[in-house]
Amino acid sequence: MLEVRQLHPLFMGEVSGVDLGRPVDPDTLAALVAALDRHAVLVFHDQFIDDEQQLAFSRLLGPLETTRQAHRPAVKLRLHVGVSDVSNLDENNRLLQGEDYRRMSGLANRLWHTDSSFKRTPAKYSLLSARILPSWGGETEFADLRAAYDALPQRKQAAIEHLVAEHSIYTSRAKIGFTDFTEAERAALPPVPQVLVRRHPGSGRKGLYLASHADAIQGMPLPEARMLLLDLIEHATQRQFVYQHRWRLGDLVIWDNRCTMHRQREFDLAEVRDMHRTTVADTAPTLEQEGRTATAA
C-alpha cells in the first residue's frame, strides 16, 4: 500500500509501498502525481531497477527528453539516448580524467538550477536513480520555490509578477569558467524566455522559476537583472527552504522542476558516482502556460 511520509516541514515526501520495477497501475500513478503536487520531491528507497525499467515508468509521466550529450558528435554515449548520464564515467566505464568535456561541464551541476530551463519547453519531472555511490559527499539539495515565493514581501511579488528571464545552458557553464562549446552547439540552444513567476497547474500555488541558467530579464538593464536574479536565488536557498538528500544505493528520487531548484554537492572525483536520470518534458513553453506571448530572446 502506497504511503508518503513528509521529510521537511515544507515539502519532500518519502514513499513506501511501491515497486517501480513492476508495472504501475493507473490508480497508483495518479496517487504519485498527487503526492508530487503536494510534496514537489518524492524519495523511493530500495528501487534496484535497470534503465529499461526506469524508462518504462518515466514514460507513464509524459514524453521523455533525450540527453543533451547526444547532440555533441565527439561524445560517445554510455547509456540509452533517453537516459542522462549523471556520472563521472566515460563510455568505457572508466573515470573521466583531467579536462574531459563531460567532467568540466558536469561541475556546473553544483550550481542551483532547474533541469532544462534552457529549453523553450523545459522539463517537468526528473527521475534520478543511484547505481554506484562514492564513500562520501554527492548529496543532492532541493529548494522549495513555492515557499520561497510565499515568503517574499507583497511589494516584491508584485514587482516580479510579469517579468521574463532569459535562460541559456552556456550561462551556467560560463559561471564556472567552462566555455568549450562548438558554434553548432550554441546555435542549437539559443537563449530562451521563461517566466520568473509561474503557477503550478497541479497545486495551483505560485512559485519562483529560477536557475543558474538565467542571465538577463527582458526590458531590464543587464546589471539590474543579474542583481535581481542573484538576490532571488539567495532568498530561495535559505536553509528553511532547503532539504539535503543523502543518497542510499537503490534510491530513486523524482522532483518537479516547475517548483523546485536543486544542486549536487561535492564528492571525491577519484571515486565512482554513477547516477542515471530520465527527464519528462513539460507540456508547453512557460509563457504559453501562463497565457502570455513570447518575444524574441
Contents of the next structure:
Amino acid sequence: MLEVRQLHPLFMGEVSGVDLGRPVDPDTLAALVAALDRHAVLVFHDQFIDDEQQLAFSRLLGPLETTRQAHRPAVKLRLHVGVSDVSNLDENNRLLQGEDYRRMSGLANRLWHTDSSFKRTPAKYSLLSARILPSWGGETEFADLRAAYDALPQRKQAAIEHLVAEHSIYTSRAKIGFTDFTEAERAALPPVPQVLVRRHPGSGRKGLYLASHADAIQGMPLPEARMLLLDLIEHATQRQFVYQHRWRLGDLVIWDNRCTMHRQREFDLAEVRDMHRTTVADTAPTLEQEGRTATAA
Ligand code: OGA
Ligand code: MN
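Starting from the form predicted on its own, produce the coordinates for the form predicted together with ligand OGA.
What follows is the whole complex; the chain from before opens it.
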C-alpha cells in the first residue's frame, strides 16, 4: 500500500510501500504521478536496484533522454548509454583526477539548475539512485519553484510573465571557469529559448523556470537580464523554499524538473560518490507547451 509523507512544509514526499525493482502496476504508477504533481520531489528508501531495473521503471514515466551525458565525444562512458553517470569515477572505476572533463562537469552540478534546460525540449523527470556514498556531504538540495513564484509580488509576476530566457550548458560551466570547449562542441549545443514562467500541467500551478544555464533574456539588455536572473535565483533558493536531502544507500529520488531546481553539495572528492541517473524527456519545447510560437534563438 503506497503512502506518502510530506517532509517539508511546501513539497517533498517520502514514499513507502512500493518496490521499484518489481513491475509497478498502472494504479500504483498513477498514484506516484499524482504524488509527483503534488510534491514535485519524491524519495523512496531501500530500493537496491540495478541499472536494468532503474531503466525499466523510468520508461513507465515516458521516453528517456538518450543523448550521451558526456558532451565530449572522446570521453569513454562507464555506464549504459541511457544512464547518466553522476559519479566521480572514470570508465575503469577509478577516481577522476585533476582537470578531467568529467570531474569539472561534476563540479558544475553544485550550481542550482534544472536538468537539460539547455536542450530545446528539456527533461521532465530525473531519477537518481544512490549506489555508493561518501562519508560526509554530497547532499542534494531542491528548491520549490512554484512556491517561489507564488511568493513574488504581483508586479514582478506580471513583469516576467512573457519573458523568454536563453539557456546554454556553456553558461553554467563558464560560471566556474570551465571554458575549455571546442567550437564544434559549442556548435553542437547552441543556446535554446525557454519560457521564464511556465504552467505545470499536472497541478495547474505556475512556476519559475530557472537554471544556472540561463543567460540572456530575449529583447532585454544583457546586464539587465543577468541581474534579473540572479535576483530570481536568489529569491527562489531562500531557505523556506529549499529541502536538503541527506542520502541513504538505496535511496531513489525522483524530481520534476519543470517546477524545481536542484544542486549537489560539497563532499570529499577523494572519496567515491556513485549515483546513477535516468532522465525522462519532456513532451515539447517549453514555448510550444505554453502555446507561444518559438522565436529564433
Ligand atoms: C543530477 C544532479 C545532484 C547530485 O543528477 O542531475 O544534479 O547531488 N545531481 O548528485
Ligand atoms: Mn542535475
